[in-house]
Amino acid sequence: MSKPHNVSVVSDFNAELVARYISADRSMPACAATSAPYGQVFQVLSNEEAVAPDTVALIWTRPEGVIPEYAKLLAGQQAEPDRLDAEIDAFAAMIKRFASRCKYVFVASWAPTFHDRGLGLLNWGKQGAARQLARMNLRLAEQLGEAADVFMLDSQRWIDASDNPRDRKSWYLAKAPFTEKVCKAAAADLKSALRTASGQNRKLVVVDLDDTMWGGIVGDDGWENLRLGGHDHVGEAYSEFQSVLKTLVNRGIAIAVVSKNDEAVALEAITKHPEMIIRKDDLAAWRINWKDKAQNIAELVEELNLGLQSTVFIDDNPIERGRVREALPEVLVPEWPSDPSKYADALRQLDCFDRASVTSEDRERTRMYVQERERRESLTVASSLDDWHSSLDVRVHAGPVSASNVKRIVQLMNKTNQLNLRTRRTTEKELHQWLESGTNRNLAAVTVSDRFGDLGLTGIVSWEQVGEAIEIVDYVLSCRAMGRQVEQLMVHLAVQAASRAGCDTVIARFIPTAKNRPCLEFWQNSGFSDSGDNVFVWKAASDYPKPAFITLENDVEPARHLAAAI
């Protein structure tokens, strides 16, 4: 088991309870949290030795405790807008300097510390506290949005989790303005944010059909009589649930169907029902038959080249949920309400689909799965695998790291498990530091397309020169690009780099995990010599050929780093 994350809670109030809840929360990843000295926000943020380099920080402050001009406003005085902005900018700059010494920094948005009508009718006027606080949060978010690995959390969610969120007596006794439920919600949100930032979010939601996606049994009732939309409160509830699913599709979460039904009948409903929101083109895959749902899910996930740990299963039937939960423990199976009017909110409240960033590849994920289905269908009519490869017209662009692709690169490194040489997890800052701290280090970002469409940035290969050898450090390929010999092309890039550098050897050191067996199998069949202990070697005097059917556009240059990207 990996060691717990060190979490430092930095606050201008007594946040000891928050730290305790973070440490006690049994969800992964494990954390050991401490609270910084009470009221020492500026001292901690400006102290270069206050945190270790791998620290995760939660900065949770009262707006009047760190922004003096806002405190004046609450006291009934006129606030100077320019001075207010300058204080926010200075606070944000201090956080960004502090963040350069941390792994991740999470900053709680500002919320009113106590109940106050303020100016009443004028509270959203120019000098109203509500208006100014909203503007302050927006300005802080804009300033921090420029920094890598710094994220704002919505503290209003924590406050809404409690019927009685504020306690003035607790403030007087312990300088803790918020009640226990608020602190517990803050701890849970911090753990969720940490999972998201480190790439542990879910990518696929598998949904049942009858009484889950729509009301009724399509095989008995016919698609015309399903309860979906229309002037029916139950039908409206199912429509709203599908709308939330569609929102997930637009954010890059794949949707699939597993249902005990006749496939032709179910697909006819999806195609023909006029109120249907989720259509076939929104589905990455489906298994509609009378087989065991756990077996269907396992086969479907394998077809999509995903892991079970990336999957969520939603079904109205508690027996089916229990079966999948028992048979496939890596799949998240949330308890599901019996009332369809609560389906949409239940889906909205799942935190497993959160994203640290949404890339263009994310937004196009479902379309890419549909294209992959078309590719598989084309394979069935090809006379041979080589003919199929040639027919794809595969084009690969290998380019340097840039501001436009660094988030996707980090996302791939943190989420890809199967074809991953070392499974090195990193942040944007750490990737930047690695490229800049060593000599002769480089990274190629591989973007793939073919006649069916664009697969996006799907591969990473990085290397460094060690003596007379080029050592491959990162070798990562998304599951959706596997099997097109992009694997060999990435090795070709590393061997080319060795030749340019005058090195005589290329080395790949495989570090095994529970999930990267496919990567080991690739290297065992790569043509590299196996020198033992999972170390594979190639003599750079011999060219490592590029697959003939792949068109390569290569603009990776030596020593092209991230300086302009971060």
Given for the second form:
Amino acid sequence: MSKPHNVSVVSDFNAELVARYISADRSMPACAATSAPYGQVFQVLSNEEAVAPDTVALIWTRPEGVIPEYAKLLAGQQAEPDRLDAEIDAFAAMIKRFASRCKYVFVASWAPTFHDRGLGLLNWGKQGAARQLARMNLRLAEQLGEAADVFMLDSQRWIDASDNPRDRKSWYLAKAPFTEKVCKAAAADLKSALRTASGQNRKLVVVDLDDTMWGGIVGDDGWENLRLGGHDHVGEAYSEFQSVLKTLVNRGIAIAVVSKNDEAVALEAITKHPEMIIRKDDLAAWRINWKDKAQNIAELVEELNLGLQSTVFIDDNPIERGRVREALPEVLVPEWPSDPSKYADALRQLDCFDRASVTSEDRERTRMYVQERERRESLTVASSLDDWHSSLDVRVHAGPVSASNVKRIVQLMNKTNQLNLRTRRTTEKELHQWLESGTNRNLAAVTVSDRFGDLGLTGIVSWEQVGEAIEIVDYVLSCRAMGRQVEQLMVHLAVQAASRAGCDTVIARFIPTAKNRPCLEFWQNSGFSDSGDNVFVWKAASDYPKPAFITLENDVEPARHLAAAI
Amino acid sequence: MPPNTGQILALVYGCLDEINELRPPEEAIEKRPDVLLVGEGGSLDSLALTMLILNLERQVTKVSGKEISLLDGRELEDNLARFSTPAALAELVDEAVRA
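Got the form predicted alone; any chance of the form predicted together with the partner chain too?
Expanding to the full complex; the earlier chain stays at the top.
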């Protein structure tokens, strides 16, 4: 059991209840939360010793509690826009400084503390509170947007979770303006945000077809008679559900189908039905047959080189849901409404697809899976594995950490399990600090492409000098780039770095986890000598050759130039 | 129709469920009419008691359609005996609904 996250709730009102809900929430990761003394937001944010290092902070304030110019507006006085902006900027700057001492900082967007008609008809006019509050949130989001490991959370969503979100009497009695359901929703959102920021989100949705993707049984009714789109409220509901799935595809979540059907019949519906929104090119994979769905899901997930913990399964049939839950407990199987008109919202409300960043690799994920399918098909016609490797025309670019790729690097380090030497999880800030200290520390970000397309930034190898040796610190490769000898190429980069640094040895220390056995197997067959205790050694006097069929472009700069680039 | 004693007690227990969500299962407050909530040997601190009372007021208002106030203007700390057990709370609610 890992140590619980230390969470500090910083607020200008009594947010003790939020802290209690965070501590009591049994979902992972475990948290131990406390609330800072309320009404002392500025003191806490500016006090170097207010929180322990690695604290996760939730900053939830009333706009009138921290922005005096907005309080003036609520009191019917004229607000100075420049002054308002300056106060927001100062608050944001304070949060950013505070964030440098925390692991993550989550800042609640500002919402009206209590209902107030304000200027009524003119509430969206220049001096209207509604208009100014919207501006304030926008400005705060812009100010915090570029800060590493600082995220804004939508507090309106917490307020919307309750029929009675506010309570004046509670404010007068305990300086707690929001009712318990709001506090509970805030705590749940904080936990979800923490999972997302540390890379524990889901990457794949496996969807059933009949009465889930469309209305009706395609094998019985024929694709022409399915309820999907058209002038039919049920058909529209299925259509809307598919639209939400398509939105997920656009955001980089892979969609796959597992269905008990005749494959040819089902694929004909996907191809020919004029109202289908999800087409074959949107599907990363499918298993359409009469086999057990749990077995199909397990095979499909393996085919995509993903983990079951990355997978969500959606099926209208409670028996199938129960079977998958029982057989594959790591797969998230949400309860599913029986009414199709609720499908789209049920999917929209799942928080497991949230992202801390959306990289170009995310957006291209489905296209990459389709290309991977084509690659596998080409493997079956190649005469040997070497021929297939040569035919792929693999090109690798090794580049330094930069402002444009650091989010993807952190994402990869936090999400990759199988080919991961030490499974070091990190934040942007921690990575930056790591690169700036130590001796000869450096990191190569590996971008892979081949004749089928671009696989994106899929590998990371970092190292540091320890005495006369170069130690490999991070050795991470996304599953989708495995098996193309990019593994060996990344080792080649580290050995080259050792030669440049005049070191005589390269060391890789494997730290086992429940999921990184493939990495151990790689190192056992890497050519490095096994010196016991999961330590692998190479003498840098010998070259570690680059795989012949890979074209390498190496732009990794000497370590000292890196910090300024981030 | 104002809620009867059994219904009021059920509302109190519903609010206790909310409080129990904040406690480890082994420290859950038992749902018995005479279980001690506050005072010596009681398990609620002032924040939890405030949450319980205000939530109960909202629930009773929803069910009875009548807005009630269980606090009579004195400070909460001076009122503890009135909220000492679920039965005492139910009695308070009953009085307030019938007033």
